[in-house]
Every structure is written in C-alpha cells, then in structure tokens.
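Shown next as structure tokens: one chain only, the form predicted on its own.
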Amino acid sequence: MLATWFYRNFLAHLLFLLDPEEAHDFGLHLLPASTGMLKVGRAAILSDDVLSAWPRLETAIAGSRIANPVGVAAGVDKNARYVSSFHEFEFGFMEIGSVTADYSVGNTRPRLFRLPADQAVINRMGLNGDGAKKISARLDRAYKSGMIQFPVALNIAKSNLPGLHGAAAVADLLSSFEQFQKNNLLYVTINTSCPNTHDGALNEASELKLILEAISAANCRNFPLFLKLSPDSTDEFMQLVVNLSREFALAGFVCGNTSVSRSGLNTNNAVVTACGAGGLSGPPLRERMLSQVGKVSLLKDSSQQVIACGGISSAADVVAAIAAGASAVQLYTALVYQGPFLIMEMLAQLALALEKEKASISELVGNDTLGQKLLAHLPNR
C-alpha cells in the first residue's frame, strides 16, 4: 500500500544514511509529527470492509482486553518517551524497556548494525536506558495526562553488570519492580534472555527461582508475570522454566528475543563478523520463534499464555505464530525495513481473512487447521 511503498522506497533511504542507532532515534522523533501522513495512511489502508471485520481481531492477555494482538516488542522504547505515538498506528499493546535498576550508557558504540540482505539487525546495546525510577515517573505522568490509549507492558531486566549474582542480582531485579507497584500495567515480563549484556542469558534455575520468589512476595498489584525466553534456549532450559512458572503460578512467557546464532543468513560472512558480537533479530529468528512457541505450548498449564517474538514481519507469520499456539506477537526489526504503517496493513489483511472465515483471533491459537484456512486469503504466502 502507498503508505508503505512511500516508507520502503524513500524514507527508508534517507535514514540508511544515517548511522543505525541515529536513525532509530530520528525515528521515533518523528512519529509525535506524523499526524498529516497517518491520516492519509489511515483512509487508504482502512477501509470500510476492513472497519466492518476489525472486532475480529480482539482478543485477550492475561485477561485483560487488547484490541488486536500485535504489540510493539521491549526495545523500541525503552524509556518510555512515545508511547502514545505507537498507538496511533494500530497497534494493540507495547512493552517498554528492558528497564533496569539504575541509569545505564550501555556498551560501547557502534552497537547497532543492519543486514539489509537478511532484512535482520545486530545490537549489543548492552541496556542502556534512564532507570526504573525515572521510567516509571515518566509513564505515571502520561497515564495522568490521557496520553496513554491502549495497554502498556513492562519488560525488566538484570543491570549489565559483570558479575552480578546470587542476591545481588536478586536485589537489582526486584528495585526495578518495586518501582512500578503504582502504575498500571498489562503485564510484566522478566527478561531471563538478554544476549547482550557481561553475563547473557540468566540460565540458572537457582537463581531465577529466587528471582520469582522475590518478585512474587512484592507483586502487591497483582501484575501478571510472564517470563522472556532466549529463542537459543536448550529444550532442558525451557522444561525447567515450565516447571518454576507452574510453581508461581505465572501468567506465561514470550518466546523468545535476540539470538547469538549466526546460522542461515545470506549476508556476507565477512561482514557479520565486523559486526561482532550481539543479538540477532528480524526474519532469520521466524523458525526458531515457531519451533519455540509450539515446544512451550505444549509444556505449559492451559490457563498460560505465549507471546511471539521474533521475525514477524506479515500477516501471513502473525497467522503462523497464533496457529503455534502464541495468543499475541510482539515486533521491532520489521519496522526498520518496513516502517510503522506496516501494522496497519498487517492487521487490515488479517480481519479480512478472519471475516472470510467468520472467525476471531481467540479462535486461531493453536488452531493450525484454521491457520491454513486464513493464510490462503492473505496476500504473499
């Protein structure tokens, strides 16, 4: 669609001028100033037919209701800064973050590197962001001021710091926590799976059963909890996981984040490896995050929940995550290559597909023989 094509053959260039983490924030700048282009955009993508299907795609997390179920993933805005602007474009949720307990630079720049020929991204940003506290007053005051229409979600994560363990780790966790029991929340995710900080992934059971047993004694808003899963995760890992959510009765888990793997791309091998380490994200991560969601679908209890995250960048994959047994996706990269009208298109062509079948969003998690069924109306298979 126009808006889209307008993105993806102009605008795009212009910020592939700019140094990656530049543009992002250039980005998210501009979206505030982006009124005259969104109505436009809005007339052109949705139109009456497609009006008439959008309750199709309502549906539900942690028994709260979201107007649709694809939401914006923890690292667009970590700070919080524009999440009214995301909204706007349709979306049905965001997370902010990952947040953590103090301010932090993160590591070290360049830390941000594209892979056009995979559509993908790199990033070591090592979690930088403004710290708990501030984030938390920030969000509070647009709560306060009406800016805020749809739900907001919470993704917290350990400080990147080396050697950060045991109770100490513990402590850092719940500081962050502790900080949002007065703002409201669609849920919070804790991140076990951050690839890019000194000590990646928390894959110790010991401690993250602290972790839970902390979190949970200090949940006086009763937040459902959900747990963030590296897609690089051992089937080992994720059974022990299963069984330690069982134990604190959480929500679900969001499968899954960056990978450190470097399999499968059609960049060149020479400069992946100038990038160096870091997650990878975008299309590449679209099997694993499949593979992923349909393994912990069938460990969890029926009341849990996934959230898919990782490669979706159409409505044909919302469809094939759903079908998973995913209730909800999240995404970040495809709006690097795609831009932010993206979502509109997406969930124009999902309702109608739904509306073909007389079908809701609900119906289709983990409904694989309906997942056929919506993907032959949908454009690009």
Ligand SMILES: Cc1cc2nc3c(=O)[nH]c(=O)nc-3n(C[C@H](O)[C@H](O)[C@H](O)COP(=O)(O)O)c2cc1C
Contents of the next structure:
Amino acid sequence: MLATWFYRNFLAHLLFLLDPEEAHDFGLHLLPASTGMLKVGRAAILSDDVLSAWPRLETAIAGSRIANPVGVAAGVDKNARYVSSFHEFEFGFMEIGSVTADYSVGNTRPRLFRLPADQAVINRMGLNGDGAKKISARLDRAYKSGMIQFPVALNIAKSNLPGLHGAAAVADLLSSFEQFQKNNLLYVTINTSCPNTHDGALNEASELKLILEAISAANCRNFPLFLKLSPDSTDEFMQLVVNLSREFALAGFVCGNTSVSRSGLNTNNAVVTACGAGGLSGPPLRERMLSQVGKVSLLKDSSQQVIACGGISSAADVVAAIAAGASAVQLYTALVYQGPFLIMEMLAQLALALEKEKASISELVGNDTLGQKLLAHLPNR
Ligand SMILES: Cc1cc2nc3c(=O)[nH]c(=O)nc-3n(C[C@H](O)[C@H](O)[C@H](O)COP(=O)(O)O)c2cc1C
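Now that you have shown the form predicted on its own, what about the form predicted in complex with the named molecule?
Whole complex next, starting from this chain.
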C-alpha cells in the first residue's frame, strides 16, 4: 500500500540517519503535525468497501468495547503525550507507560539499537519517564479537554532502583497505581517482565504474589488487571503465574515483553554483540509469542483474556495471534520500520477478509479453522 511504501522507501531512510532514540522522539513529534498526510492516507486506504466491513473489527477487552483489536504497545508513548494522535491513526486502544513512581532518566545512552536485517530493535531504556503524578495529570487534562475519546490502558512498573525488593517494591508500585485512581482507564497492566532494569524480569512467584495482593486490595475502581509476561518465562513459571492470576481474579495477560535471547537472528553476530545488553523486539519474537499465547490460552480461565505482543507487523500476524487465542494485539517495533499508516492498511485488509468470510474478530479468538480461511485472503507476512 502506498503510504507504508512511502514510509519504508523514503521517510524511514531519513529517520534512520538519526540516532534511534532521536528518530523515535522526532517521529512522535511529527504525528500531531501530519493531519494533511493523514487525510490523504485515510481517503486512499479507507474505501467504501473497507468502511462497510469496518464494524466486523469491533471487539472487547475486559467487557469494554474497542473499535478494533490493534493497540499501541507500552513503551511507544511512555508519558501519554500523543494519545489523540494514535487514535487518529485508527489504533483500537493503547497502553501508556511503563509508568514508575517518580521521574526517571532511565539507563545511560546509547540504549536503543536497530537491527534492520531482522526488522528488529534492541533496547535497554531502563524505564525512563515523567513519573506517575505528572502522567496521570496529563491524561486527565486530555480527557477533560475532549482530546481523547478512545480507550487508554495504563502500564505500571517497579522503579528501576537497586535493591528495591519485598515490601519496598510493593509500596513503590502501589504509589504509581494509586496516582491513577481518578483516571479513565481501559485496564491496568502490571509489568514485572522488563529485562532492562537492575533486577531484570521477575521470576519470583513469592514477590509477584505480594504485588498482586497489594494492587488487588487497592483497586477501589475495579480496573481490570493484566500481567505482562516475558517471552523468556519457563512453562513452569507460566503455570505458577496463571495459578496466582486466578487467586487475584486478574482479567488476563499481555504476552509478552522483549526478550534477552538473541537466537535465530540474521544480523551479523559482531553487530548484535556490540549492542550489548537489552531486550530484543520485532519479528524474531513472533514464533515465541504465538507459542506463549497458545500455552497461556490453554492454562487460563475462560473469563480471562490474552493480549498478544511480539513481532506483529502484518494483518496475517494479527490473524495468527488471535486464532492462537489472543483477544487483541499490540505492536511497537513494526512502527519503527513501517510507519503509522501500517495500522490502517492492516485493518483494511483484515476487515475485507472478515467480510469475505462473514465473520467477526470475536469469532476468530482461538479459532484456527477461521484463521486459515482468513489467511487465504491476506498477503503473506
Ligand atoms: C524502545 C522500547 C521501549 C519499551 N518500553 C516498554 C515499557 O516501558 N514497558 C513495557 O511493558 N514494555 C516496553 N517495551 C516492550 C513492548 O511493549 C513490546 O512488549 C515489545 O517491544 C514486543 O513487541 P514488538 O515486537 O511489537 O515491538 C518496549 C519496547 C521497546 C522497543
């Protein structure tokens, strides 16, 4: 499609002349200014046929309606500065954050690296952000001014400080959660799977239990709670986590975060090693994401939902993830390589494929037979 072709062949080349983090910030700044381009792109992509099939994309997360199942992953807009722009690009929902208790600069730069041969990224941002109080107030202002009319979820994480464990870690997470009690939120994700902090992803069921106990007790607004899992989790740990999630009536899981693994990359080994530590994201995660979505879907209660995240970059990927058991998907790295018009283009293809099968997104959840039929109408990944 033309808009994404233009991004891949022109804009991405210009942005890739910049340092990856500067390019990310610059790209975000461009979003609100791209109204003209948005009008042209929208008119080209959202034809009458697509618009009449559009309602087939509608679905729900934790009982709340979303216009379509494709969301912005955590980390893209950590500080909730660009929420209304993402809505205009037709995302169905977004997760802001990860938000931590206080302002944090994160790890030292450089901390973001592109691996173009894999369309992937390695990052060790280390949870930089404005802090819970500022971000909650910003989100509130945006709602009150009518700038936001689409579902926003919150992702919270423990502050990236050495030796923050047990009761202190719980109090830290809780203080972020409590800041958002007056906000309008689709759901809240607890991110204990970030590999880029002093402690790395949490693999301790006992600490996770303390966290879930405290957050559930403080959840006066009854926000649906999701837990973000690491693609590096063992089957044993996933089973433990799902058991805990039942005890605390969690709404579901985001599968998943970035990975510390470097296996199966096309990029030259020396280039990968030079990037150093960090979480890998993008297409190399796709197969592991699908496997984790499948496993968690089998383990969880039928009332719980899975949101798939990891290497999604096409309408076919969305179909594969939902057919594997996810109720919705999120993406980050595909935006770096293909730009924001990718979303409208993927959704248009998906809506037309659903129309051909007279089906809806909710019918696709865990339905491999329907998945195969839809894939036959879609371009290959
Ligand atoms: C630069 C960068 C920053 C990220 N920051 C966060 C974060 O703050 N919180 C979080 O839960 N996930 C974070 N993620 C992980 C993404 O939300 C997502 O789980 C991961 O990138 C896999 O999806 P993708 O392959 O579509 O990028 C970050 C990812 C990247 C690339």
